[in-house]
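Below sits a lone chain in structure tokens, taken as the form predicted on its own.
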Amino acid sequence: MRLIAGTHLFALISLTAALDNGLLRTPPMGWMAWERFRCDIDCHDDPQNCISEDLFRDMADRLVEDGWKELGYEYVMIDDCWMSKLRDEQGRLQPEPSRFPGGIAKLARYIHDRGLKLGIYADMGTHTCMGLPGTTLDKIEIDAQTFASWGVDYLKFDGCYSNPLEQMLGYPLMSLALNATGRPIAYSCSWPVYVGGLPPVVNYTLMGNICNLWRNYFDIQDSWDSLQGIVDWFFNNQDDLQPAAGPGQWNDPDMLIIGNFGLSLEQSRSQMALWAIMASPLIMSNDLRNLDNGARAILQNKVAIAINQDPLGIQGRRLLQEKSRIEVYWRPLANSASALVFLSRRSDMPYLYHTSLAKLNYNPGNYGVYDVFTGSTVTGLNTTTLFTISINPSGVVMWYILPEHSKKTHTHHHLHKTASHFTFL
């Protein structure tokens, strides 16, 4: 016990420098296996979809060839179920040889050769969530070194089969161990979700010093109900969570499920819009080999991505919850710009919502508006002008807004006047 106490003291003393890795100045973007492919290890009967090196090579190819990489989607992330049930003779984690015959280092080279980055998964308990070897406190250093030697660029560190004391020790120690390898490795911590996600139990100042991003809440499932539950939790607790985010340190409400089975196109736009407002990681978990054009258009929307990747890195907030079940979200952006999202929680029919920028606390003046999902624009929208927008059930209208005095220096947004989507009263 004396050793653990000493280790803990060392970790706390070193925390201020623990994550000076310069990574993830904007939220990470990429693809992850878990939500779509889970722990499918049946490569005999399901070779196309099992967790194997072939799957990750396929997704890397798709990221490059289908235009994802150039938009910023750069991480290919392995989740649980990649490992062998036993460590090797030197005590190192090793991939399951029948599914990763080339090893992780070779897979990393394949991914790096395409200009992408590789993420991997470990768990700081006795076992991973699916029962494979965990990274207990005595294994943290060797596992960090192993990941670095393989060329890993990102670690998701889960917390199944661990207790709060082990988490308090282990998450900072892994941060130190990753930095000590000398390889830049982004660090995703699952710590907050295992202890309830909120202060005072979670110290988000400390979290920002040791992790690049962290999972605050339960796993997303492939459904609108699951997505709404996550959104409600994050915005009901926005006063605690919103200040924790910034360049290099992000709240993570989990993966994008757009392109799977559970969301309509309207709901898919809602997830993209809200994840952009929240400055969330844009980590897709879908089958990029079989993605329909509607989902692709949403996930590749350049303005939604630009809002998400805004260099200020300020997480947005919910402004209003109306009795009509319309909600309004806002995020400040660089160059005096901002983003608004009008979300309908209704399930009946399109709803006509009446408001003005003044009611949403905008400063007096004229503004240009670009509708992110329709591409329609309007200029000269005065703060006091009442307008009406139509919001589809479980859908959004998302606006990028720029003060008129700033527009001359940002002509690339091409805010030309059209009345196609706006009604002024």
The other form holds:
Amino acid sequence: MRLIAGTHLFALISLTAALDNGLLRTPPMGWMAWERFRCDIDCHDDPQNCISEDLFRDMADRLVEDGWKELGYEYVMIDDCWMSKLRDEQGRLQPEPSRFPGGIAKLARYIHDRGLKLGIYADMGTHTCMGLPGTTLDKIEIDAQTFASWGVDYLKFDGCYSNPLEQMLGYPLMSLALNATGRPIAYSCSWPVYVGGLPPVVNYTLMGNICNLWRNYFDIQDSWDSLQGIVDWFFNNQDDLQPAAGPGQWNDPDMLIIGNFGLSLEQSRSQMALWAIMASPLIMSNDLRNLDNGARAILQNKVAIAINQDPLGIQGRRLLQEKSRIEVYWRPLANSASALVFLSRRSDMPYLYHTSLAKLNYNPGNYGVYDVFTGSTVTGLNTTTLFTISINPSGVVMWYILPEHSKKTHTHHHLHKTASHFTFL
Ligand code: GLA
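With the form predicted on its own already on screen, would you show the form predicted together with ligand GLA?
Zooming out: every chain and molecule, the one shown earlier first.
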């Protein structure tokens, strides 16, 4: 045991550089089984929805045929409950044969043949959260090698059934083991969740050095309450969390639940908008075979996606929480652009919110505004101009904003003719 600990310490000390796999320069996009399909292993009574190779092939087909892939949704991710209860004779994890008769390598080929990538799930500990074989410290290397040999492109490494010391050793060791395979494998760490998600217990500099993304907080459930709890926690702790994010290293507030049962259309827009502001992974967990057009349009909104995928990779912040229960969120983007989200926490009626870009810390000047969900535009919006927007209960107004350069004389002229207050409804 002393010897093993010594080896691990050496590994930790040699971990000085950032996780240098070049992956996820923008947040990952794709689909993951867990929130929608959980640990449904009942292929007898529920063949369409059980965790099996058919489910992942179906989702891969949908991603390719329904326009998702070309928008950037490229990962198909297996979560818990893919494994057999026993490792094979060589000590390797193996898929449950009745549900994955072709094996993971074959599924990876199917997914790669369609220009997509495959994600898989393992757990740092004795068991996965659902009780299947875990990856104890002595199994890290063989599991990394097994995933690489199958052609896996992404690993979600959960942390049930381990203690903080094992986590402190295991998460960096898996990072090294994945790098050592020579296959680029994006690495998602659940470590922060298991130790409270915040400094000083969580070292976000280390996290950025060893993981491409990490789960900070509890699992999302299919409800607006769950979503609001996550949003509150992330933005209440933005001073700790926001600086941790950047190209190749992302906070993960968990899956998109748009298209399921718990969110209204307004609330679905709110999730998309806030996940774009947070530079969060856009990992849907829904049934792509049965998606209504409202949910589809929100998830496929090109401007919301472009804001999420902005190349600067700066996570946004909450600017204001008004007594009126309107909140304002902001994210700086490449080319001096920015995004604003006005969120209503009200439950009465559309609220008329009065503000100006100056009140939201914008530099003096004129701006062009594109409303992300309605498609309407305004040009020549001066920072001093008071405007009014209408925000639906539990909904958002989301703006993409660009400064208007080199049009000074024109805009001055325009402004003289414009009332100093306009309503943007
Ligand atoms: C944990 C994770 C979830 C999911 C389940 C699977 O709760 O946080 O995202 O992976 O385990 O059992």
